[in-house]
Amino acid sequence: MMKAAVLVAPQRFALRDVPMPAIGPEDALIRVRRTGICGTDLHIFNGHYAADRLPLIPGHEFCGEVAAYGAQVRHLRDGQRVVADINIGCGTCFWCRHNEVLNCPAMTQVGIGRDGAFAEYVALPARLVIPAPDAVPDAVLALTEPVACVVRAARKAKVGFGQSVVILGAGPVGNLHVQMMRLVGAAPIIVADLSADRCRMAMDAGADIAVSDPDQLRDQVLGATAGRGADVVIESVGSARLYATAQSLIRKGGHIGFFGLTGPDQTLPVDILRTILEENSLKGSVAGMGEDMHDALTLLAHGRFKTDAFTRASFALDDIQTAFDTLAARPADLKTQILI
């Protein structure tokens, strides 16, 4: 048996002793050390996402160590520190072969479609388990999955040197987008958030301009881009209103990165003629997978991301209910991690 935080109903965790997950010949059992709280976990906690899957053990931003593995696994060893790609596809279909695992008809995700890492142990296919450098602290390793998400978003947006980027939202993932865009050479990087504190944190992370007044945003973007509008706008909040704002901020031939999750009933009116004539593009991206995870781990291992604001808040597994209940009151903590 193992201890786990089971979400038994929206906004209600129960700490339970549950059976340890079984593994097959190609699987690995990971002893979890730290698990970060993701925006998706908040959606699940509040009943806005995956409500039909409760009771569920959430948690997918984790690091740990190898506790056991199947007879056919060759690349792991007992006690090895690891992170993991949480996106489990069939491995053979068209989408899996093209690293578009989220579109696999058999796809499931650790902590979302199946029990996850707010528990002492988690099991998954060993092919998705990635050995981690010994020198990287657990608190930083647990950021690998969210960093992989912004790595993939940058790839999808095809951001180049000197391209202007607007990031709508300066929360945890918005802050990571800022840092990712700086790494790939974007300039200027403009951030918009209603919180002045989060705007200051975005500037510390590498943004060139931060705007907390929505009425000034368009003028600031036009002023910073010689009146053209931004090359790329990334929505990282999950608001239909902000997606509409994004359309007003891109230049002709610009790109909108659809990243923030909205409710399933939210839609976006698109000016079809303008999109065609200006050759604008819209592309979704939500989760890092495959090489995105490996690249994210490499970037973190070499100190390419500022992680202090993501690693200073932690709660014991026994206090997970408090950790979730108090998140909104701690905006300066960009990430909260659960110590397992």
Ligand SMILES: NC(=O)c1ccc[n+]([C@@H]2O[C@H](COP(=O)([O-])OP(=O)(O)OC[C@H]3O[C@@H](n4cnc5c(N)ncnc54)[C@H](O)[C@@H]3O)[C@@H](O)[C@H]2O)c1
The other form holds:
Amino acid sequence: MMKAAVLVAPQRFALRDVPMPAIGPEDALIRVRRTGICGTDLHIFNGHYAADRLPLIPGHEFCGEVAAYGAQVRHLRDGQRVVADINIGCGTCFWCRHNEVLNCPAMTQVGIGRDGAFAEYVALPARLVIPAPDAVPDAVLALTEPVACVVRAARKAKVGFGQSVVILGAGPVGNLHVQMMRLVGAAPIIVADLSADRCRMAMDAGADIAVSDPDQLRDQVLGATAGRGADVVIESVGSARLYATAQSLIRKGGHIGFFGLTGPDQTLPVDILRTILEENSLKGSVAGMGEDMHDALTLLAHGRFKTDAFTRASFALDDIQTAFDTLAARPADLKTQILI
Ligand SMILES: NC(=O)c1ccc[n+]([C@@H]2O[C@H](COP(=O)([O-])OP(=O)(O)OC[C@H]3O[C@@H](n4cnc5c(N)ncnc54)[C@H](O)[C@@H]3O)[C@@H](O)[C@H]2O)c1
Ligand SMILES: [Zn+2]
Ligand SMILES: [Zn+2]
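Next up, can you give the form predicted together with the named molecule of this protein, since the form predicted on its own came first?
First the chain shown before, then all remaining chains and molecules of the complex.
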């Protein structure tokens, strides 16, 4: 048996002794060390997402060590520290073969579609488990999954050095976008957030300009891009209205990264003719997988991300209910992690 935090109903965790997850010949069993809480977990906690899957053990931003693995597994050894790609595809369909695992009809995600890492152990296909360098602290390793999301978004936007970027939203993920854009050499990096505190944090993270007044945003973007508009705008809030705003911020031929999650029925009026004539691009990006996880781990291992604001808040598994209940009251902590 193992100890696990089971979300039994919206906003209600129960700490339970549950059976250890079983593993097959191609699976790995990971002894979890740290698991971050992300916005998706909060949506699950509040019953806005995956409510039909309760009771569920959430938790998908984790690191741990190998506790056991199946007979077919070759790349792992006992006790090795690891992170994991949480996106489990069938491996054989059209989408899996095209590295679009998230479109796999059988796709499921650890901690979202099946039991995750707010527990002493988690099991998943071993091919998704990535050995980590010894020197990287657990608190940093557990950031690999959220960093992989911004790695993917930057890759999809094909951002290169000298490109101007607007990040809408300076929440935890917005802050990671800023750092990622810094790494790929984007300039200038302009951030918008309604919160002056979050704007300050984005400046600390490497933004060149932070705008808290929405009425000034367009002028600021035009002013910083010789009147053209930005090469790339990434929406990292989840507001249909902001997606509309994004269209007024890109340059001709610009790119809008669809990233912030809206409700399921939200739609967006798109200026069709302008999109065609200017060859603008609108592109979604979701999660991080495969190469994204690998590259995120490499960047974190080499200290390319400032992680202090993400690693200072932690709670014991026994206190997970308090950790979730107090999340909204601690906006300066960009991440809260559960110590398992
Ligand atoms: N596509 C993906 O792969 C992926 C991965 C992780 C998170 N997400 C999504 O990205 C978004 C950002 O995640 P987060 O954890 O940083 O969210 P968050 O809700 O913690 O932060 C959002 C930030 O946006 C700001 N904001 C709210 N309304 C605004 C407005 N009108 N203009 C400017 N700023 C505004 C808030 O002040 C806050 O700082 C969420 O929608 C999340 O679900 C997507
Ligand atoms: Zn997450
Ligand atoms: Zn598949």
